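Read the single chain below, which is given as structure tokens and is the form predicted on its own.
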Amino acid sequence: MSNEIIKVPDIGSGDAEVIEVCVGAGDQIETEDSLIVLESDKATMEIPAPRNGRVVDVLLKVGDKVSEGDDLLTLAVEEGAAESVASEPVAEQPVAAPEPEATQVATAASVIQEVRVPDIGSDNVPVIEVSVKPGDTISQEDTLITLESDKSIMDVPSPFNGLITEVKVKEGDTLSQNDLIVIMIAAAPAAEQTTTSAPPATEQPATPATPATIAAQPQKAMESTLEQEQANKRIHAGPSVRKIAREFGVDLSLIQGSGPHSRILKEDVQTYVKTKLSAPTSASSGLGIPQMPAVDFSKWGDIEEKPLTRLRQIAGKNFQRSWLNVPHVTQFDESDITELETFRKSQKTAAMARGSKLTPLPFMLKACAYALKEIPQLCASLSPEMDRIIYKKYINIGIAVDTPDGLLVPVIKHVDKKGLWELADECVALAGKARNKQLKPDEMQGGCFTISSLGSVGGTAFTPIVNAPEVAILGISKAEIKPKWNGVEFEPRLILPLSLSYDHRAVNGAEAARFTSFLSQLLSDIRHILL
């Protein structure tokens, strides 16, 4: 055996950094087998093993700037090995260079890049709106297009950051995955795309997948074994999806890859994290708490299944995100809307001529707009962190609105600046584009404040859950004829109950209450909002 200097090879660029180290003192190697990871303003690469030999000492470490020529790590290889090597001629040396995606990126600054449909879960979805043209200039995770299917509306981004030059869809197209939806020019090197050239004969198909659980914790997860990273390095993947591996702290082991000789491509682990994180866990639901048994209800009579729409399910994993996640207390009060009916009703021939339904929400509207004014703590979200309150300098208002296939929560924005045959106006559409399943990701988005009416239905009372971010959630009653004292007489008054729940971490039960009451106030009389 005889000691070998490994030299960093030519790769490309002026230096690199190291972001992986692939092997450590006392390894055995193979020709082509991962030594590190290197990554430039170019690509990222790995720097396979010329020969095969013990690994004596690594040179190297995470962090290491590194260009052609530098000292990689110490290799004993066996003499007749070395001798063969040092006969040949220079020119016939082999070289380690990166693989065919990195190669391809580092020789271009810009490339012609196609946008296909990605995996939306159906097909033959149509195009609801185009958002790019010819000659638009645009930014990775920017919107190219949206489409609508049966079950929801979806944005499909853009991958790149470029200059669109060709759009080839327009709206009312069907579009299934895998469809071309523009040409652009990517302004920076893809170093993320995965490439489907035949790879090198000496690297070994990966095995077929097994059942795993990945790690709870990112963290945890790539601070993976040496066994794992030895195992890693001999399946057949790209440098970026090893990169994206790593991220996720999944073991590539345990994938099965699509691509041509079993490559695992990076959709393969995206779809593998999608998987494992979607299972539902066998014993909780991730925050201790039991799940509930199984039960077959079939013993005692007869039943049917439905299946859940897609819109209710997400729903209601967002209902129980809020409430397991946020605090909840419900303030309850009540309004005296007399006087604002008799004049909403005094309204019905104007608002027949406008063409206008003025129904009790865009009161409602106005009035919850005035009081997030004077009382900010309900117009306001926590930040991730918990140590900070992040209060809003606009007013956008979300009304629940029951469909056939789920609630959702179109948000009125800028509620304040507009008046009330405006709100009302704007409440039928949004209203209809919901039932109708015309919303748009943005209409359903920014909201500081939510309105849950179930006054057309009935009930006295009832306990909204936070529409989280948010901090407050308005629950409105069906109004009932009471009678109240007036000092001299009961008389009959039109009493509309409210419910306002609300994040404790927030808002305080004084502020909570001091809301419901200067509510309470503006309804009762509208005069005030003038004021």
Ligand code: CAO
Given for the second form:
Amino acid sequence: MSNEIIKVPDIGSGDAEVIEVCVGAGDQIETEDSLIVLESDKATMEIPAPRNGRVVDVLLKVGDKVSEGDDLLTLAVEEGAAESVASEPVAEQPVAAPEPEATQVATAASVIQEVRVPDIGSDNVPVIEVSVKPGDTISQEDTLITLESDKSIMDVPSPFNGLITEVKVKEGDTLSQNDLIVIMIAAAPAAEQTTTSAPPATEQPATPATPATIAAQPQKAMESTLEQEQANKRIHAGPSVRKIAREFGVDLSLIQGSGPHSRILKEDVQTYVKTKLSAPTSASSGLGIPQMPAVDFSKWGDIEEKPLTRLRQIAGKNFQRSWLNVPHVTQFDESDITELETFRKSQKTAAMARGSKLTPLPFMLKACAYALKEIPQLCASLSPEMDRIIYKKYINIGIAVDTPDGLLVPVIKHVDKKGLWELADECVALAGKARNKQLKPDEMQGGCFTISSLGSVGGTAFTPIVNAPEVAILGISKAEIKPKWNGVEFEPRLILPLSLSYDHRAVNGAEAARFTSFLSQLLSDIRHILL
Ligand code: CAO
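Could you output the structure for the form predicted in complex with this ligand, given that the previous block was the form predicted on its own?
Expanding to the full complex; the earlier chain stays at the top.
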């Protein structure tokens, strides 16, 4: 590889303004791919790449005035490639010497390494940050990329010291185990093999958000425009098409081009806009939902602003997504757990002897597992197209755990196959891991149903938000002694409030009521669970 400065070719007029930069450092580009778009007094023109290569550095930015011969970008090209295309009209060939750092590191004591995605517990996880670029010298354990799944944020660290030569991913890509992240020249004797996975992704402690993430609405609007422009980069479309897309705020990456080599034509943008305008608006897209106004609370007194943790921000997004997409109904019920409580207390010494903590929660888990088998509509998910219901033949139940950084939902697998002691120990272990930020992605996945217990805190009932794509969640409030009529007299009984929120598209009211009433029976006489 050698580095070459690509220059602005003859643009037929004195100077022109850069209105768009279509590539970024690290991009692999091909001949004829758009590099920048210029606008002069008379015309808008796209400057194509004169050859294949990898962009090392872009040497100008939107708003710059340029003329023929100005440096445009540094391109890393295969040895010999520059000569082979020397006659191209827009080509400029000053070839820079190979980067000295690379040369120094790539000695006999170095080895080329491919670094791939380790086991991250799920597939197609979006990249939210790329922390390295070609030319960076990094140390082992430095973060290469950050991934964000529905439930957690993970840093993928470098397994080696060395020099990054190519970055194969970009923000917004979705990655699975073994996908290639970077190619680097690693300082030997790191490893013998030429391909390796990064060490396990480290789940990121919910780091405080930077002040930028809680910026006011106008700032957000500006950011989204910038994001839009970023998204429109590296797309095969001419300047006039890009201009229309900018005017209409269209994300070109969403359009399938019908021109040669899938080039997006003006007609494609027009059709896309027409289709969008005629489509019914949906709450799930957030369209039509009025924004909350930005209010200056300091006008009325002292205030203190604190950043939300990443975890709270992620949880917040998940709550809102579920709240907007899922038609929620909450069914309230109660259960007489007087006998259950007597039994539980009778087991306290046994629990202490075996180092366990037997709260009402393991009983709830066991009873829910039993009820989910009996009423499988609540152990299901809707297909993304909303035309099928997917019944799960396994019973994995999530438990909402309140942590200082926000809510986490570890999942207890195969609850129906586990005994009360095992469930009690697993609850304590998973809640402990959640609070110490040690949960692995796999321990938060695969749930069919969730229990959110506020029993130790208080309250008489609440309306939990369904942990979509699950279709139901059971809220448990504090059990209280209440007078109950036994046919002859009132007697004091321990009554546990149950609040079942469900997705009304998948579960109907009768099924939900049957579920809570069945659960209530099971809990009032836990011998039923043994039947
Ligand atoms: N009624 C009365 N007492 C209850 C109860 C109930 N429904 N549930 C628990 N308790 C008692 C327990 O028995 C225990 O008392 P003893 O030590 O005397 O037995 C005490 O409350 C503390 O229990 P715990 O909280 O340590 O354990 P747990 O198994 O009940 O709950 C966990 C574990 C992880 C679910 C809980 O700690 C937690 O984080 N709850 C919050 C979940 C939450 O925030 N949900 C809201 C989600 S929506 O924002």
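Numbering follows the first chain given and starts at 1. Whichever C-alpha set is largest while still superposing within 1.5 Å between the two forms counts as the rigid core. This structure is a prediction, so every number in the text was calculated from the model and none was measured.
- I19 shows a C-alpha shift of 2 Å or greater between these two forms [criterion: core-superposed Cα displacement of 2 Å].
- Core-superposed comparison between these two forms: CA of S34 displaced by 2 Å or more.
- In this overlay on the rigid core, K65 has a C-alpha that sits 2 Å or more away from its partner position between these two forms.
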